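Just one chain follows, in the form predicted alone, and it is written as structure tokens.
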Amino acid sequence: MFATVLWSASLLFAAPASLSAAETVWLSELDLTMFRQSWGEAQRDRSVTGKTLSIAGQAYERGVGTHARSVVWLDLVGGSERFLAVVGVDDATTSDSASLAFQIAGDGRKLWDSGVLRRGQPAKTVDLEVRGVRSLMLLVTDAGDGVSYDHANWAQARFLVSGARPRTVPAPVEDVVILTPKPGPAPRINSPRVTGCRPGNPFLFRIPAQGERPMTFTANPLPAGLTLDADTGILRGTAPARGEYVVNLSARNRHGTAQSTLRIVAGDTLALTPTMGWNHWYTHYDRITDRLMREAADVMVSSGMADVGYQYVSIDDCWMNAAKHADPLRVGPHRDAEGNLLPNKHFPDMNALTEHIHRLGLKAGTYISPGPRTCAGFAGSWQHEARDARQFADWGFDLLKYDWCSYGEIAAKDPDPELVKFKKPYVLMGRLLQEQPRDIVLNLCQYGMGDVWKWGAEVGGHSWRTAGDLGFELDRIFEVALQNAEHRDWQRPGAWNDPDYIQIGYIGNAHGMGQPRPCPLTPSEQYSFMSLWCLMASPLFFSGDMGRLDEFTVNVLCNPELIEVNQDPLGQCGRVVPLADETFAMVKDLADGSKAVGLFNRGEFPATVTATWPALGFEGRYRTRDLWRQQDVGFRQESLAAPVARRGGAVFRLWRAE
């Protein structure tokens, strides 16, 4: 029950006599638009849901209601003496799983930490001297278990001020630094060492290579049925008979020659390294068109993304017809008289679209739900699965993202056990795709339900989402990565844990499906994003605006030495090694016997991150290379250390030195 009295500041705090004449400035009086949070908007003198502020049954008159993960920066202008508040989980949250922690930092050092607080627990009191502090940060974290239901209250929050009034300010701006050297003019082959195919199906593989063009490629010995375009490096044809074929690759231009090998495995398993490509969702949402897809494919080549291994160009939702939509060109019947899916008028010819993509040596991906409707309300596959699988193959698609969406309505009426219901639509589509005369990679998009990492490969999947849509929680990339890495034992070549798409550069607002804008992550966070995904051997699908690629974004996406770690044929997801405070390492074994090590700082201030050999499980002396800067940094034999920015990371590759 809520208390019937709204407690005021005079009932909660007694200011020291020396401050009795100080002015009181309430946090809720300041500009709350400076709050950054995972859900909703900061509320003045109300909870984030608009209700009375209340913690453990106690209602409060003043304060700010927010939601983890939340942060606001204040310039105290040298005039504040104390900060006072009571903090806790708002009573209006609807789940006992709500948990969060409040932290306060001043001028780069932590001043106060509430510890983990849960729904119903008494509020914690803050009475903090801030005399002499210029920059103050108020932070609410999710306590490491996700942001769901984490409604947080800075109740009765106020400053006692004897000079200039405090003000909320934008977060500190971080300089943009480009770490990845631009490719030189000499050839460099960036091909994965292995690729899978099914015997007798169409085969397409573009040899990724950087360097000045024109460039001449060779591939020997080629299996029967395959041909090479020596000018483009595109291998085409019919996949060979079951077996393994080692092909020697070379790329030559006027500056030199590069060589590599490719192992072609003709058998039952596709995606022997994590898939790489682009998906439209977090940029174009329900605005996607045939023209935008073609432009994305063209830019994948012209930007150099294809030269480091990106190959799939994938449509997400909204290419079909919907029963209703603001755009009349997306409204129409779901199927024709024979039951075939009908693309909306923005996609006049699916075969022509995939042919355009294939002509560039790239592959085409598509999307649908096993339910009657997609997540955005467009046509789904329910009761037309076999026809749709055949249609996707006939159109020439090479990947299918199969999104749970409205299938929940079907599952709710199914009397089978929960796990059987989770598997059922994917068992069916997995079998149907395997029957097609075309290699189609299957991505299970069902948000980790039923511990999908344990059975995703069993039902014919090649990757599966391990959590919800990352677009709604970009401020939690570290937490999402750490949770994804917990499932590392279930990952292997052909079977990949997928924590969702890389969202850097220009992206839309996931909450409103808005137009693309600069992503909210700092440069260091963007480097961390790519570093973590590479070390986890996660699928690398960029979902930013291909039409607005800038030099910094290309530098993050296209570092061939980082991508080599991601595409390593061993297929291992890095193991997490907790270090001091809010730092950790991620260690990945590579097929050549070397190690990739990431040092990460998920805290709010720069830190020197140190990992000792006992902590990493290493012994001996290692030759070490900084992968982002592509520089050798000497030998290490007791520990690895690096200065790491706020929410940043550094990645090294280590070879044992005898």
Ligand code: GLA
Given for the second form:
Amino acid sequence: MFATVLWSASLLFAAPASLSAAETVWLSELDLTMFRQSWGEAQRDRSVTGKTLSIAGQAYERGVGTHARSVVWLDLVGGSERFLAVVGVDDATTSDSASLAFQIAGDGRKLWDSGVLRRGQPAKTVDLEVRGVRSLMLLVTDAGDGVSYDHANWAQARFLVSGARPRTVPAPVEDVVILTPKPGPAPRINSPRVTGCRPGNPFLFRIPAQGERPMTFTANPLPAGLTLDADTGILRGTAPARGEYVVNLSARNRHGTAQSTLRIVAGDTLALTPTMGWNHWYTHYDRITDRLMREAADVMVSSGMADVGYQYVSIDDCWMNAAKHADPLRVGPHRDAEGNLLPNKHFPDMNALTEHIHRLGLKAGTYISPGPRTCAGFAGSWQHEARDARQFADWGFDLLKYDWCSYGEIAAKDPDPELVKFKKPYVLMGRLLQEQPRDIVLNLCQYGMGDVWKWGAEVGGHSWRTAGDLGFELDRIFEVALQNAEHRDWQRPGAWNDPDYIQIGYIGNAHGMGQPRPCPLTPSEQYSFMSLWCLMASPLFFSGDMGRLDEFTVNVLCNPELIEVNQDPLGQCGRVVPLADETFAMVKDLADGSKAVGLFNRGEFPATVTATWPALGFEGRYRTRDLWRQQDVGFRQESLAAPVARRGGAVFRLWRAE
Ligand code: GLA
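Could the form predicted together with alpha-D-galactopyranose be shown next, to go alongside the form predicted alone?
Starting with the chain above, the whole complex follows.
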């Protein structure tokens, strides 16, 4: 179906007569590892899938095959005169939904925009003067409909060069700016201000409070069965009879006293605010040990994370035995003669581990699959579910992540309708956990199958992943967030959409379970990540290296005013308000009648993001506070605007003023 004649070098556009360019430098001759793209790798003179470059039936000999979203930066070193190319969707893409937009920017200004191009549409020609431009950026966006099937060709892309040759370079490095003010020495009691528990089960709550230690806590009136450690602010005991108890809290040190309340709701619902904590997966993968778990718990306290509400210290996969693994200490029988799960040799004593975590006032999380094996090939719960649920309770775990993984093998043989099969393992584990004499929060990990947000709560889940592993698509945090927010109506206290863990600081590349290294996101992207997760009331699980927490990472993770938005008792997921091209707002109603508003810029250029009152559905005058900076910024009426860095975000809280 494609033209057999390749558009080859001999068919180059003739250079304008006035141009003295001596040399043609092909984009595909340059270092293509500098391309950042959402899928696959940039290909030299081939499409992203390795075929002949082809647009609307026309084949091309040279060019770069890439995939939206794709960005590459070039330093033209002052030597390039023109940039020429023909661009479009590659014919090999298999879906009619493929659509793209190509954009070119020079020194921070947009120079060219293809508009939306779809599969089969003729290529667009670029012939751009770039004399005097130093920094050039070639961008392919998904044209607003997601990146699936978006195979993009910069065909015949070349520079006419009269001096130095252009080169591809890493994206410009952004300044690392710390926005969260350092906590002061005076006490400050932070969220959550409500906690759920089941009557008669063990109760544990560490009052999150910043400020200089020593500090003395009070909690009055305390329901019968609970005691407070006045030095640590840890409440323990047995959860009271069904009912709501409002406890007045105070925290005092030599700089002052802070007061707050904690509402304890003894009933059927746990996780009344989104779960917060740390999970080992994106840092330690199949290298996790008891020592690393204890270290994480210690750092959660020493870093101040526990003082802003982080609470769960969760093991992910690979704590059990596998039949095969490079580390012999992880190989062994899955179970003992009675069928009890056997942790591997890196976990000599599970009770001692959870005790270590509980002593700090924190909670312990664990992980398994309903299938015969976990995703990484370790022991699963299949046909041992009741025993395992009991075991997790006996070991002292407070949260279970139940990961579908090899359950697909079981489901494939099950004649029941699809939705019944999706629910089945979770219905079973949900019931078993409720039968334990312990509060165990259940996180469903099955990547959104069967619209899990519609039934996750009904089967006993407290949160559910709405998509696949975010570690594989970190450059798509905006898209993943926007998709997650589409399920906002299903979310409520005790029932949370989970777009996966916060991956900032030191994390290992999910492709290949790499060793931790600085995460590839820019500082602005990291602020956006945390801002979006807070506005969506998503579970906040940091999954970076606790042993290498730097000041910037703590600043992103530990802003109590942002976290208060996440932990707001209404539990609302922000609603998305599209603004200009690549900007949007996210608006979240808060329990005190105020609103949190995020202004985001998904684009590659700094932008002033403006949201007008009609767009936001606001009326009148609002007292406004910049939450990252923790600064009042006066009153706003008619609109809210902020300068926002490329791929950045700003978050404000607005109170109606009369
Ligand atoms: C799946 C899950 C991840 C992680 C791994 C462990 O990929 O989605 O979050 O738990 O399994 O193998």
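Residue numbers count along the first chain shown, from 1. Under this definition, the rigid core comprises the largest set of C-alpha atoms superposing within 1.5 Å between the forms. On a predicted model such as this, the values are computed, not experimentally measured, just so you know.
Going by which superposition fits each C-alpha best, Ile357 and Val71 move as two different rigid units between the two forms.
As a two-part rigid-body motion between the two forms, the smaller part of the chain turns against the larger by 11°, taken from C-alpha fits.
At Thr93, the distance the Cα travels between the two forms is 5.2 Å after the core is superposed.
Superposed on the core, the two forms differ at Glu129, whose C-alpha moves 4.0 Å between the two forms.
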